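Taking the form predicted alone, here's one chain by itself in structure tokens.
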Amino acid sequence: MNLSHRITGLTEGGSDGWDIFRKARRLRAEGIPVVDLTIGEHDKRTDPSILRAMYDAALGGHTGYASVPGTVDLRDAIAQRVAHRTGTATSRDNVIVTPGGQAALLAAHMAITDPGDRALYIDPYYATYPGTIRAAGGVAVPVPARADQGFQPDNSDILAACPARSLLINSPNNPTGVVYTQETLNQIARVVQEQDLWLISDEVYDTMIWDGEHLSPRSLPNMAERTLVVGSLSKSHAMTGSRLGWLVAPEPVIEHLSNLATHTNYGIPGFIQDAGLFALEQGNELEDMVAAPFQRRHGIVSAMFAANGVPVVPSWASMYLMVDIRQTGLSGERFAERLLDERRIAVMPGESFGAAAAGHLRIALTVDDDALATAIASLADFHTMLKKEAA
């Protein structure tokens, strides 16, 4: 008996980048002690005031089936703070409540793409991208944005990749960090008018930028009737575990995807959404409250990092700073091998994110400030070891 293409293709045989994750979670298993900068996890976990919401909402009933597409009070609150966000018209009817923004992810092309549709995305890219695609039935197709241009992509890139049905575009970026500037997004809405694209916009760090402001594509001209915005409160509410985001489309994207849902998760759990709810209802306050750390541990690893001579890329948002180490002469898989090894230290490779960031460590800046410190203050020290070893 065989297993379908689709489930066995999701990662075209290959690794799924996580491998350095997966050894470090078993060497800690294994008593050893190692500092784990791998994953977007917050070490603050979510704040008690939504737990104590989930737990009244739970204890007051809201345990049954839920409304499908997402509890009314819940997505005009999502639709409201989309509205105020960006500036666009937002209703209930433009929004769908998902398990998380991975959900969202595969809604949104599940929505747009038939099996066999080219689908661009963008590399560096998070790691379930181009699986995320082909489980949908869509060739996955990356787009490089590269290093000498600050990760910024080009339209001459993706007019080279079309013909194509949509483009998937994240920022800020994971794993850069780099924010896509408002001449980079009027060219990709541009293009992918021109082009006849629909856009995916994976917008899940929109609270987490240093310096400036978030801009959504949707907002720009003529860019609403064609753009799917991933939303979730994983990063900016700490929720990662409680699996709710959203997806804010078009009515008729919403009301397809809809019915998906009824044939898939029938909804989110009621007193998850209600906590949801709650978190949103808390207004900025919360959402700096929990950015707080990493504005500010993303200051200290820049400093430290270029007092030691360690080139970074130049960001300006979200949980992680992105590392060259092309100076060493390895590769960014081998040198987190290497620094797993020697050190105890887990970063994921830049290889784990696509071609374009190899060479690179992507950085997550969650474990706390001394830690963080003394882990940096050792990757230097590593980093200028090798450098040393390669002249």
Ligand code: PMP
Second form
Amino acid sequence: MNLSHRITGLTEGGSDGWDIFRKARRLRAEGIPVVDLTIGEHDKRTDPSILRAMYDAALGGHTGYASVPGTVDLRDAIAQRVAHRTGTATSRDNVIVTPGGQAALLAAHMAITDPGDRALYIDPYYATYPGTIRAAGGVAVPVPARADQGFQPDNSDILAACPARSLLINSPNNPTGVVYTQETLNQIARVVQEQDLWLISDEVYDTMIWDGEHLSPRSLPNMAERTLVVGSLSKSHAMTGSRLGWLVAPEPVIEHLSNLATHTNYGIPGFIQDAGLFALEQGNELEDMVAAPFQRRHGIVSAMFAANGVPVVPSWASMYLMVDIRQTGLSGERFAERLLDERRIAVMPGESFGAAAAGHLRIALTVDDDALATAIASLADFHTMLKKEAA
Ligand code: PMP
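Structure of the form predicted in complex with the named molecule (previous: the form predicted alone):
Below is the entire complex, every chain and molecule, led by the chain shown above.
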């Protein structure tokens, strides 16, 4: 029996880029200690106060079918948050609650992509992007953001990939930690208007910025009508397992996506939505508490790499740091393999996030400060050794 091309073609049969992650897990299962700096998951779990709100909501009876686009209270809270943070008028009719930002990424592409449409995304990218576009029937087209331009996308590269239906961007960026400048976002706004593209803006790291303010392209002139913003409580509130995210978009998009949700997930559990509402009502305090370790570790690790002559991609956001290992003459994949085999440290090869990040490593700052510092000292030493080997 044949399966659909939609399903079988999702990853185009290639590696999904997670080989190092799986090998690290396997080694650990065999009892071999490995410092795992691969995955973007907080070392501290969801705050107990949020879990208590979840428990209270469930015991209080919010266990039936919940409103499909999301509860009115949660959609209001998300709309207010977005309006407050970006200065752009936003109402509950601009919001649909989704099972995580990932489902919002799929919903966004489902809303605007016809079969065979070219859907652009900036490379380096979060690993699911091309598969998500293909799941919605689109043709996934990477647009490189270049290492020598600090991984800021350039309009000439976007233009070269047109015509297309949409462009997906992600700032603060996973994997690079780079935040797009106002100039970059202005340029992107210009090109998507000129080329009549939808813009999908993945902003799930918007609370993890260490310098400057988050700028949402939806707030730029004439952009709200063509921009779909992906948000999530996964990163901001350490709620990855609760699967709670949203899409902010023009009203007709939300109407149609509510219809799609009726025919797919049929809403998000009410007690999870209530916990999310509680989390948002806590304001900055909780978010700052969740973000603080990553900012601190970003500082520790940057200083250690600088002291040891390991080039780092200048960045000021997210849970990650990227290092440039091209001086060793190895690919990111080979370096990461050897680092795992010889030093028992697991990091993600840049290649896992697209061709534009080749020769780099993504380091997730997701273990405690002491363990992280020990691992980074070893990584820096390994880098020096490989550089000498290459000379
Ligand atoms: N976008 C980016 C850039 C991510 O890094 C992630 C998760 N790592 C997601 C979206 C999806 O997150 P979630 O579905 O947990 O909200």
